[in-house]
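Only one chain is included here, represented as structure tokens and corresponding to the form predicted on its own.
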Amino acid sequence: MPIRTAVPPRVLTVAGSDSGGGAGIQADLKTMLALGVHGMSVLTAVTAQNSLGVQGTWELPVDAVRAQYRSVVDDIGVQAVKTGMLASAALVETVAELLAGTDAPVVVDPVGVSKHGDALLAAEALDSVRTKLLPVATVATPNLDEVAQLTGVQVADEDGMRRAAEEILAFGPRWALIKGGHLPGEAVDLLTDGSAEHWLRAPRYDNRHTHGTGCTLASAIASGLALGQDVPTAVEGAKAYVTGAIRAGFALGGGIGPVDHGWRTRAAD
């Protein structure tokens, strides 16, 4: 087998750790590996987390987050950045400042709660997300609960997704991806920049093991952008990848298991 010499595109995730391995930094790096990019990480918080929920969270100091980011970006460089759990207003504002000085597309997953309903963002940090973080985003990827947190809009149908997208775009991201997975029927998402609309639809699989879906989707989008794809193409590819991962999600422990980040490799075996 020939030795590979080309350097793959580099993607940085700025997020929290999931000790159970299904979401957070762990999911991000698995996704990046599966999609052919080199994943790097800035750890913002540590969680004690398993299939049943989050038992504890400990955020890192601002200086530690800034040092990790500068260490990676100043030496190795990045072609895309993805953000996840940022925990506090201080961390949100620090990361937003760092992103504003980085010449790379940014995918913001405005993580507010875990799959089990555990809070992962302090309530007082929401305004910092609106005014500092979303304005530096190339793509913002809120689910319907996060839309409600950030805008007060309660989405019940596809028309509501349009309104939600307008509200999110008003904060400044170039594109909004409103994830409609919590609605009944097909798993439908809306991607828009305020003019063009892209509706992405996929079958809904009867599988409760969906831990890490949001992290995985955002990381897949960032991977596509790092590979040189435009936003609609990157989002379409990410949707296909995460749909397969949801279909192949598997049980771990006594609760909700993770999506399968390696489903393409296992499907080929």
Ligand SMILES: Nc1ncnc2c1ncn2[C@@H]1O[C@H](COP(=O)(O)OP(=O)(O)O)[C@@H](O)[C@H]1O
Second form
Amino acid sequence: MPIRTAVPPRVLTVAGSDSGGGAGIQADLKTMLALGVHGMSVLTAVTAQNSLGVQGTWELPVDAVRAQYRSVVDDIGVQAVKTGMLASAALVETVAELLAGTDAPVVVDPVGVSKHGDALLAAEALDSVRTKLLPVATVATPNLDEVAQLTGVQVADEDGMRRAAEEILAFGPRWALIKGGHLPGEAVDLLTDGSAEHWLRAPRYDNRHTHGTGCTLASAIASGLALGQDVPTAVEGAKAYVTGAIRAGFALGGGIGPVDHGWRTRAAD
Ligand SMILES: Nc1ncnc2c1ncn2[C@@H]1O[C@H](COP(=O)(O)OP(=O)(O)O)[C@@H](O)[C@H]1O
Ligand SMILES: Cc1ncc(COP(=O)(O)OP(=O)(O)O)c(N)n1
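Form predicted on its own done, so how does the form predicted together with this ligand look?
Below, the chain from earlier opens the complete complex, with every other chain and molecule after it.
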């Protein structure tokens, strides 16, 4: 076999570790592998986490985050970046400052709280997310709880998602993807840049094992962007990928199991 010379696009996740492997850095890197890009990581925090919740959180020092970022970007280079759990105002501001200097598209998942209700971002960091991080985002991907935290808008229907998108766009990202995963009925998301509106619809799978949906979707969008897709195309591909992963999510431990990042390569049962 000849030695390979072409290299895959490189995608960087700046996020926290989920020891259970369903969300965070672990979900991001699995998604990137599944979608054909080279995944790299800047770790912001370590969580002791499993299917039952988060048992502990430890933030990394800002210097450690800065050093990881410089190591990756200055030598290897990135075609897209995704951010996830940033834990504190100091980390949010450090990451925003680093990303202000990149030409690569940036997908910001403004992670606030885990599915079990564990805080993954300090309350006093919300303002830094609004004023420092969202302005450097190409795409921001809040779920409805994050919309409420960031804007005060309580979304109950598709009109509410429109209002939420306007409020999120006012903070400065080029695109807002409002995830309607927490509403009943079809799994509907709204992508908009303030002029074009793209509604993404998928069947809702009545599967309890949905740990990691948001991380997976945001990483899949970043992977599509790194592969050269435009934002609507990358989001459409990411929605198809996360929908399949949710459908195939499996039981692990005694609580909420992970989505299946390998669903496209695993033989059907
Ligand atoms: N049960 C489900 N079936 C199908 N799609 C879902 C389901 N739950 C969430 N989704 C989709 O998963 C993606 C992530 O959304 P969501 O779960 O709201 O994010 P988060 O993990 O940040 O809370 C969205 O595209 C949403 O529509
Ligand atoms: C370390 C870490 N980062 C992010 C999350 C939240 O992930 P998400 O994809 O939103 O999944 P759920 O927590 O909602 O299942 C996390 N739990 N841990």
